[in-house]
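Only one chain is included here, represented as C-alpha cells and corresponding to the form predicted on its own.
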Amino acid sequence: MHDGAERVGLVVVSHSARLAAGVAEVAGQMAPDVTVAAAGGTADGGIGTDFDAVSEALARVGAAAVLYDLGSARMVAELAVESLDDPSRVVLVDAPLVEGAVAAAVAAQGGADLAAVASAARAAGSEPEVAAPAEGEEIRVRLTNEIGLHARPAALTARTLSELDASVTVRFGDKSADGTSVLALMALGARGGDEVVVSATGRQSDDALRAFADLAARDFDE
C-alpha cells in the first residue's frame, strides 16, 4: 500500500445477521488493521438482506470488496453500489464467503489494492496451489504452538512474508505451500509438534527465513 493510500476494506452481505457478523469477526481476526463491516438480515431482524444496511456498511468502509452469500444478496449489494457517488471504489466478488473473506482480509492487511484484494478472494474458491519448492536456502522449524499453522498463525505468517522481497515455500510431508497464502498454509495441516521445511529465494530470502523462525519461536504471538 502506498503511503497515504486508503486501505481496502470488506463488506460481508448475508441473509443472516449472525452469519455476516461471524464471518466479519473471523476475517477481522486475520487482519486487525482492515475495516470489515457486516450487513446481514432484514431491518426487523429476520432472514433476508436490507438495502439500507448494505449502504451504511459501504459508507463506513469506503473502498471495499463486497462478498455475499446468495444471489439475492448480490442483487441488493449491486443496487447499493450503484447508488454510490463513486461505484468504482467497490467491487462485488463472487467467492466462497468465509474463505474468500479471510483471503481478501489478509491481502488488504498486506496493503494490496482493490483489484488484488478481489483477486485473492476469488482464488480462495479453488484448491490451494501446490508450490514448487524454492531453490535456495532452507531451514527446518518445529512448531511449538498447539494449533500449528492454522487460522491466525497462518494469517500472521502470510502477512509477514508478503512484506518481504522473497519467494518462500513451506513444506510439510508431501505438501508444499506458498508462504504468502494463508489458505495454502492452513491446507498443509501442520500442527503443534510437527516440523516444517521453509525454503526461500530472492533479495530478502535470509530475512524471510529469519522472520518465519522468529514467528515460530514466539508461538506466532498466541
Second form
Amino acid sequence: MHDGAERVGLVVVSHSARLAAGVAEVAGQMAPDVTVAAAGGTADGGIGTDFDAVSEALARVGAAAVLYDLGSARMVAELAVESLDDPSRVVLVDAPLVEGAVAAAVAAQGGADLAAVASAARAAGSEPEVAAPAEGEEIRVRLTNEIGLHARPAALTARTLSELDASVTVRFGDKSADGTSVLALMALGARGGDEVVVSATGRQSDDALRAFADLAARDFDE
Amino acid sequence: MACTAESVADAVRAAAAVVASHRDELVALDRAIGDGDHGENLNRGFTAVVAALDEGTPDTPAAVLKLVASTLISKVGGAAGPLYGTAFLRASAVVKDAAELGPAEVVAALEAALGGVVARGKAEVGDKTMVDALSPAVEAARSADSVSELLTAAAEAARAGAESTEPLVARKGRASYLGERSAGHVDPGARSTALILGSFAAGPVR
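Let's compare: the form predicted on its own is above, so bring in the form predicted in complex with the partner chain.
Everything in the complex follows now, all chains and molecules, and the chain you saw is the first one.
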C-alpha cells in the first residue's frame, strides 16, 4: 500500500439488516483495518433495500467495493452510486455476497487498490485457480495449530503475504494455492499436523518464506 | 391541449389513487410469484409522492417528474423503487424545462422511461416484467396525434401487454427463481405499469 493511502472499503447492500450486518461482521473479522459499511433492510426495519441507507453507507467509505444480495439491491446500489459526486470512487461488484465480501476485505486489508479488491471479490465466485508452482526457493512447513490453514490463519497468511513483493504458492497434496488468496488457501484443506510446501519468487521471496514459517511457528496467533 | 406541471401532478395523484385501490390485487399477484411486497411498496411510495405534492406543486412538468422519481427511490423498498424511480427520472430529464408537454414531449418522456427501465432492470420484452407493458405502450403512443389519444392508446396497449405476461415464464426478477412455476400468473410489475398508465389516460391530463 502507498504510504498514507486509505485502505479501500466495502459496502454490503442487502434486503435484510441482519444479513448485511452479518456479512460485514464476517468480512470485518478478516480485515480489522478495513471499513465495512452495512446497508440492509428498509427504513422501517422491513425486508427491502433503502436508497438513503445505501447512500449513507457510501458516505462512510472512500474508495470502496459495493456488494449486494439480490436484483433490487443491485438496482438501488446502482442508483446510489450514480448519485455520488464522484461515482468512479466505488465499484459495484457482481460476486457471491459472503465469499466476495471476505475476499474483498482481505485484499483491502493487504492494501490492494480498488480494481484489485473488486477483482478479488469477483474471483471468489469461481473455482480457486490452480496456481502455477512458483519457481524458486521452497520450504516445507508442518502446521501445528489445530485448524491448520483455515479461516483466520488463512486470512492472516494471505494478508501477510500480500504485503510483500513476492509471488507465493502453497501446495498441499496435489492442490496448490496462491498465498495471497484466503479462499484458495482455505480450499487446500490443510489441517493441524499436515505438511505444506511453500515456494516463492520475486524480490521479497526470502522474506515471504520466512514470514510463512514464522506464522506457522506462532500457530498463526491462534 | 398540452400538460402543465399542474396536470402532470394531477395525473400522478390519479396514479396514486389507482395504486391504493389496487394494492391488495398487486400484493396477491406478487405473493403468487414474487415476494409479496409490490402492492405495499408501491402504495407506500405513491402515498409519499402525494404528500410531497401536497407541500406544493413544482413549477415545471420536469420538476414534478423528478420529485416523483426521488420520492419513489427513497420510499419504495423493493425493485419497483429503482425501476419506477429511474423511469420518472429519465422522463424528467428528457422534457427539460418545457412549461407544457405536447404529444411529442409525452412520447419522448415515455420512450425515456422505457429506456430507463430497460437499462436498470436489463429486461427485454417476454421476460415477464414491467417492460412487457411499457414497451407496447410506447409503441402505441407514437401513432397518436394528441396527448389524450396517445395516453389512451398507451393505456390500452399496456393493459394488453400486462395480460400477455400470464403464460410467460419469468426470466428476470424474483419470479425467475420459480422457473416454470411462474407461468400462469400475471406479472405484478407489468400489471402496476398498466394500472398507472391507465390512470394517466383516465385522469385530467388532456
